[in-house]
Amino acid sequence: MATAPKSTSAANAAPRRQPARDIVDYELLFDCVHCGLCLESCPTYVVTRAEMDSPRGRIYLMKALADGAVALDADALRHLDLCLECRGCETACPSGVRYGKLIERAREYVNRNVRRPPLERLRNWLIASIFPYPERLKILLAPLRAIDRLGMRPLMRRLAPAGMRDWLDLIPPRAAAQPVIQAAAPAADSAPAAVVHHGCVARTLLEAENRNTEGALAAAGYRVVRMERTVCCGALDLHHGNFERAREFARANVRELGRHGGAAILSAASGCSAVLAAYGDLLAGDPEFAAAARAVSAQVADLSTLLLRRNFNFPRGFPAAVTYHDSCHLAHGLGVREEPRRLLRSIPGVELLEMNESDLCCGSAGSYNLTEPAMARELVRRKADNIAATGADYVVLGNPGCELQIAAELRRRGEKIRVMHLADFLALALSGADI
């Protein structure tokens, strides 16, 4: 029997060379057509104007490393380390390049093949050993809280080394009590359910964000269900290429969230929400958890979207000039941009003032402001300039890391602009208070 001839293009196509090193998912590299549309969306490129500090440059570097054309030397490592993994390039890319997945795998390879200097290893060990565990973080911060109660933080800041001052600035000072949203009555059992993953940083430093996220959901008619056991979402490990512990955290959360099948799943930390939405991919190769992880990912939602879905409204006006900062993983990871703005505009009296570069990373990026303080400081200065230029009274956002980073810079400048999570701002608007 005669067979159909192969097409000319298929017959003449040269076989693709296989990688020499298992650095990334090699086929994903070829989605990039090197058009350069991602460059101006990349925070590090915007600051350095260096091609190798852009997504396109880093993809060239990953391919050269995979092909064995270059060594993983200090220069190559520096360009990979400097990436914030904000995923702004994914929003800009017309070809759908999965850059976040590429950089995470590249960092896993780095972890296996690079021995860091002793101080870097110590710093990274401390971050990995403390930040995903809220109780450990509370113990670490207890002395600072005692110093705050004695009013001695300004003195401690003057005496601390410059690097330590930046870390201290990120810890918010003791503040007045935040308004808390209270639902008029418990929702009926037939009401749509929602469960809030409380995260690590929010649970330790900004617990009002969790309370007000749940309060807003309850006020909108959702039946809020509580997780019995909450562990880290795994974001810190995933972004640093520590896949095994990220999967351990993911399995624990999937097991717990699976008990609330059908409930919308969200976090006050947009970075956590984006990782929860990635569990289906992260655990795709786990026969026990793959299906449940896909179900969890499909249920991840955003606070503003859920409130708009229930026609959440405000009984009184709250006159305020507000600007909105797009937290990276909310905008670029989950694609949520307009919904928080629509919700803010629905508050009588609120004037929403758009800032320049609203979706450019502030430099927080998980633990980036601890591991790359110089670049993080450049980015938060740029962000603070854009915020101040709006003349707003409040800057509202959807991620606690962004809140800590931006608030620290505004305090250093003596600015009176208040930085607030969306849930806390809703509580303020509903209370009518101006605290």
Contents of the next structure:
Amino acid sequence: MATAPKSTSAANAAPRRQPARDIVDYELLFDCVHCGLCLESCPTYVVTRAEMDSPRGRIYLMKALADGAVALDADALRHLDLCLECRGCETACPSGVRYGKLIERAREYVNRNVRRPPLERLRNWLIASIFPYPERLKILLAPLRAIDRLGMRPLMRRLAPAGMRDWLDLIPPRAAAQPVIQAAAPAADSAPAAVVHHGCVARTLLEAENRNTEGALAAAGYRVVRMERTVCCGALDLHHGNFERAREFARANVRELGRHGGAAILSAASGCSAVLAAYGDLLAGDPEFAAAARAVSAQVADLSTLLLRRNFNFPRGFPAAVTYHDSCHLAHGLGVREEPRRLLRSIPGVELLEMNESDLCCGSAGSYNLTEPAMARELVRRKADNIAATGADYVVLGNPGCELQIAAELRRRGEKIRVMHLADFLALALSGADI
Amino acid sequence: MASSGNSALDSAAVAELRAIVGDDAIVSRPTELKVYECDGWTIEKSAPELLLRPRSAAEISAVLKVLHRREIPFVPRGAGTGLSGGCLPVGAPVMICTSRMNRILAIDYASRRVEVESGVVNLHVTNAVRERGFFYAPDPSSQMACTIGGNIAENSGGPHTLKYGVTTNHVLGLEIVLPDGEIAELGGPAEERLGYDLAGAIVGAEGTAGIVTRAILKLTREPEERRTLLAIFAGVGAATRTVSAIISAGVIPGAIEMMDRLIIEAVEDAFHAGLPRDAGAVLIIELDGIAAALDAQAAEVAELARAAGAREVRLARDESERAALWKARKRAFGAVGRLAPNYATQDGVVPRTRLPEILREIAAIAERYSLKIGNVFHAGDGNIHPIVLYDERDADETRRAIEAGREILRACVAMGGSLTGEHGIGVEKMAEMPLIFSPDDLIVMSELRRVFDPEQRANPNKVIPAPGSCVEVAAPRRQVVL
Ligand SMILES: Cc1cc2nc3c(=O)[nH]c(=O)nc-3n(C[C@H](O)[C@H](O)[C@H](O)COP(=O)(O)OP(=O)(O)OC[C@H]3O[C@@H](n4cnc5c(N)ncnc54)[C@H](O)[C@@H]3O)c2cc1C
Ligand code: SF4
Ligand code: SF4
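Given the form predicted on its own above, what does the protein look like in the form predicted together with its partner chain?
Below, the chain from earlier opens the complete complex, with every other chain and molecule after it.
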């Protein structure tokens, strides 16, 4: 992988070598003691093996930018852009560096100060105006669905320009019917409540995840309550430094979720869960919403933890060799690693095979696979190698982005391994059907 | 910043180097070079003029031939976790980083050895052989990031050094590219060596003999079982007396690590490892070996600790409790980052019996310089690591931190100890070398160095102070940020 700047990217960046103090929360930079313990936990460093693509290097760059020691030139931009915001470095860092906060602010600064080349601007505009709106995404996908029905995807793929193929591959072919969990009886009013935020991409492409998350919760005895109106959690905006719209989305969700006070809050997309858990921070400066946002964040939970808490058990066995992929924002963002594994191991017949680098990002990372396809491809290849080496029949994970990304790569390779969201896998195990 | 000296790193030289390593392995723009201006020792900074990221010994050899012909000095770099400024360019315009040379080449369980490229990360060696019940014994706390090449250069140790020895005890042979570009094989796969131990001379040379590209390492069998104890004391005095008591009783634990109150608090803030915040010091004592003997040994150690004043001795009940203790210990340095914007880790050695004395001295020095100094170290070998906290934005405090560090080292030497246990001399401690070595010693050392590097172009201005300037070494063009 080359680390040289793409000639198109940031060609128009106006290098300025004056201190850019507000590029990050300056004090947070000093948590980093330059020990380097984070290097090997960073997917981009693992691929390029260059310091400027490491967490320590990026933090150093941010500091140099803040101090005016370097300019925000094409190089600086390139290395900041290449960050996946996976927060693997936060898990590794003994010094408690809050890298996610640093890079979010840096991206906002970049947005304000760098004019991107026209094609990039168009691409980013498309991403920002489509993904957070499921209806728009559905409209966009309609023609592809028609093509799929005619069985013409392979032809279209061949005709598509090389740069488009990876994108096209991400859209799963029409899914075969999936088992859906049916709860036996509605839970009593006194049962603990849970509310599932139906994320944007999941709602459009992987609807079963939402239904099965709710189904599993109901089967475990939770009273599942529904949101009346769901808007995007704001992940995309937050990660791209568009704080304004991220806050708008956050306020809408806080208003809606606040009505279910006390309910556990989760999303089938752990990326979204992590953002919900960050609302407290995001709206801290908003007197009207701060308290409610903190309350929402404090209620964020994850599926496996909730099920384990109710001693969820499996009436019948399901013999399968399974490997588990740690989605970044579940493992590094919310710190949930053991629970999904424990849940999987509790299914009679399931053999859990650990893959190498299970918590190294697969390259999906929000819209990263659309904006940095080369690095994303490199990472998903690595992930697929690690998955294949386990000999498992199923990869289970907790985020739709990872599911699309990994499934696309396995399809390209002709691998038979099935990629499933934890909730869908539970549905399968409960149905006992082996499809 | 520029450290070109009289070298000739002109565009023709760069073009020649580019032709060898390729575009993606050459870094020449200032923004990118900036991040290479320091390692884990951040008090001094100086960026290289050119960074090369070769993929093989052959490329390094070709590169060094060009640099040799053009008389351009260079500095090797692994992961940059060094704590003594070893890979800081001082009059060396070209930096050569081995991070891409990270393949494990061969594992031979029957003869218990592994052959690796020098950029392989220390922990990755153990990860590769763990399943078969082996590990690579030298385990610096930075093992999740530091490279075998860096370990060899610094002769690194770790908690388990007490029983298993330092890097040099585990390197059977190595391949090195000498400063003129010649590739030499030193030592070999066999344990017994004929003639001079040349590989041994390279271990600890801090990159001043050339660039190590490959190494044959010894693998160690995982002990059958372990017992890990946490002994809790009111103060560092009782804790360090316990260390001597254990060793003189003839017990050799796998590791004995000490943490004082400042460190305990930092670690608790960071990881909630369950250490008692009100303790003055704790020892982590790990016994390993044949299962049958361990329980009796553990009881003996616990008894010795109590006799020396431990208020409590806990035994880790299972692997997860043991892992929590080690996590706390191994990441203690980093956790200290939560206490202050910067810290400098010192690395001195004293005879084990004098640990109580040196710790008293360190406390007095901290007081005198109005600084906070924490202690976390390999107590079993008397290898202390006082961590001096400071804020680099405060020039006076930074100066005091450096001075205090020097004074601690002088105290170590005065007690019959040494300047470094494992972090190396680098630029940090060059000025203190004459405290333990006579001018003659230093001359012999530089003559040995000249055997490998006659023109002193490999990592120049490091380790050995220039003759004639035995007290203060004038390091050329070195940017000291104060
Ligand atoms: C948090 C933390 C904890 C640490 N704990 C320990 C510990 O417990 N024990 C310990 O011993 N050290 C410890 N260290 C220090 C450091 O990790 C070691 O010195 C390590 O061996 C350095 O390896 P590196 O790959 O980072 O080398 P670098 O820092 O890149 O380089 C170190 C030196 O080695 C030279 N060098 C690097 N690669 C080569 C090569 N291939 N050929 C020739 N010369 C080369 C460089 O020129 C430099 O002089 C710690 C550091 C940190 C930050
Ligand atoms: S981010 Fe954390 S782990 Fe990485 S260099 Fe900084 S302090 Fe060390
Ligand atoms: S967020 Fe991920 S990609 Fe970015 S620096 Fe941290 S580990 Fe690397």
